[in-house]
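First comes one chain, alone, set out as structure tokens in the form predicted on its own.
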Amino acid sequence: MKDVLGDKKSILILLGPALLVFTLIKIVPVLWSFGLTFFDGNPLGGFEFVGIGNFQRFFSDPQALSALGFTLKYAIVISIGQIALGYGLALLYVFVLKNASNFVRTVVFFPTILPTVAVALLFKSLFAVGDQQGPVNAGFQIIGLESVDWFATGDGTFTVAIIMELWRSMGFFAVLLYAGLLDIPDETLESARLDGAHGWRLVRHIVIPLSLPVLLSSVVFSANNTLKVFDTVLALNNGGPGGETTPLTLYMYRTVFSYSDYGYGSTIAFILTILCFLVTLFIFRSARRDNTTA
């Protein structure tokens, strides 16, 4: 093995079919989709060289930018959300249930594998008003509260796409969390315990801190998840109503595939991958730094 390692020549021959395979599913698509941020135009008309036109197109277009204003709010809201109720149930399940933990890990996580416009279609029928009102309205008219159209405004439907993206994916971040929780070494709570650190102290001051690596991991993961958002709305009130939950992905897939704009829809995919690579930057630096006061 060390001979084989040692040969530049076998190295290539293993692994230089991965890395060109790798190079023309991956990097080729990439670049050819940032040169076509410099064109406006699609495959059939022609394309025309615009230079930096397209972006500056995408920093005065109102729809663009409500939708970049969608996009942020929902990957905060939610990334909050799901890291804190994924945490709070991992908690649970290590240090309340503890092995008694499989069924409701199992019941939680179960969302998670649900298609996307099934539990659209579920959430639509929960929160529905009128002749198929839902139980949510049903619940207000008990209670002497009014019926509310939730997907006839954006404040109701971005609600609802709240609660649903949080009920779907809480059950993920809490067995990913909890894996986290696992790794710390019971030896290391009792000598905490013995300490006297119990409650909170012993989460805030022991659990966090050794569990920091896989929170991490899960803010990174769901804040590139959650500002990629595409199916959740499409389903729920396909980015209504107008366009006030519309997101950028929602609204760069109708800029190619229903306008036929290539250059300015590969300009909201790069300005889009470009606020991925910010934000995965931020969480990283931050977490670097909080390290180094504590």
Second form
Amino acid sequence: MKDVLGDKKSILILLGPALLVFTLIKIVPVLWSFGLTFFDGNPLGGFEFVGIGNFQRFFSDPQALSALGFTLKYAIVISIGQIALGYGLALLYVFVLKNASNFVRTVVFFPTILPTVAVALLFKSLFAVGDQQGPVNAGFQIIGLESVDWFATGDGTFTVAIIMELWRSMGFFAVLLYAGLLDIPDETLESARLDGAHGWRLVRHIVIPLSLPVLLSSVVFSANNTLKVFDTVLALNNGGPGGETTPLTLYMYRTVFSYSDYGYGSTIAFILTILCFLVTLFIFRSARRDNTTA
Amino acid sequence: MTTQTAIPVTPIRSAAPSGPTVRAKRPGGVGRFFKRAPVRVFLVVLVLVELYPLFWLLMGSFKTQSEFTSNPTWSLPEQLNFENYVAAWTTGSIATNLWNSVAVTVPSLFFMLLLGVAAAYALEIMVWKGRNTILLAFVAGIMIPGQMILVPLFTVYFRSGLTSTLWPLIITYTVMGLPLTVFLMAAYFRAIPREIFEAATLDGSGMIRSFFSIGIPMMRNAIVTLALVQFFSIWNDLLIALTFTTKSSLATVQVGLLNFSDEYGSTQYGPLFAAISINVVGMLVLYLFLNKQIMAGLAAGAVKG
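Same protein, different condition: the form predicted on its own was shown, now please give the form predicted in complex with its partner chain.
Shown next: the complete complex, the earlier chain at its head.
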């Protein structure tokens, strides 16, 4: 029996192909890319060893720092929004709508599966000014406000990006957190109610602590995804105006494919990777501290 | 808390945590309606916020150029003409883009699931030294951003001339989906009693035969769920598709849509709206058939990923 369950030939046949392509296409490129961070140049013009020069360059490059700042700002604002809206909706589904929430859940979830490029182009039109006025500015005019040229400023583009991303993803986080809330035993909630916990007190002292694990994975998931934002901002306003809404991903992409700066591009990618690790680690650690003090 | 004296309370979830009025009187028709009114208003607003942009988009796809510029933006189209769709389909080369997306997504999904499920089976059901380390290596891959492997892969694909085919996309999607596939499938295999495979072994079945005749059939639902999750991440990807194809005839739907908006978007609103609508309606049809499974699948992928 042991022989069959540990049969070397079977293991090789079943695991071998996956392990081979994973090593060749993922592990080797990651190491290769890390190696490139110490070089300057590209395959055509040749590479030059610069040590940690690329990292020094990153932290004195205003465009890179602006991209880093935008990435962090975007990730923090959207993550907070996604979790807050998603959790609010999940509480609504479980405690107010109960079994009747099916239709609302289905409708609110639907934008999640839409391609981001399509959604970005749609929102570009919704907020448009000029001869093809979007409903948002038309609405502004009806209530007596001036039309806003949203995509002419970084703040305007950022605002549209936030509204769009929350519109697209709140239904997803609602379903995710809804599943977590359903796991809370009815008996626990009922006895808390008998003890006089209602409304906000019930949520604050019973529901939130009991749904902490799923809240935590949602935050990690949300932060990791928003740090990697790419297609949204590219399709919405191409990182503009003037690079004000360019995240690290897009800056890296341009560095490599517009300016053929492979070494520096790899450095930006590496810094993004480290950022994802640090943020995940930070969220886990701060959550653990909360658990022990509360 | 005055009314709750000696009445035995059955643990039901019907008492909403919304206020003390529930207990004081039996909620009558009118009172109940007004108490629920804010909730109703909120729900109507919520559903409108989610659906109106899509409705507006769909209506726009039937409008003529002059309707865009002269009529109010929320007016309905004067008639349902399909000219915009014809224009998007022919000049926008949407047909080619759709075909490319299908030609990339189907083989990527097939290879990813076959390799990933087999690997998870070898890592979870079979017993050998070092399997935990390899599983960990796969799982660590979930965290790595796509940008980290972009430059080396581009160099290799470009040098080998693969960038004039769809193979770079198929290969890259297959591998990028492996971490989540291996991780989730290993978790699902963990839930299957090991005795089933031991019994098959006693009956003289080898592990590879057990994989195909027991492992895969028992995992059918999990595989379908996972296939849906991965379908959306491949179909909706822009980064990989934009990087690894050099010809516009190889563009997938997302790349085509992006190029389309650059070339025609500023002047021809109708065809652009039609092109976006084709994307949205396609997903809507899929969603209407599979919404429960899609919701459950994406949620599982997120929490465990």
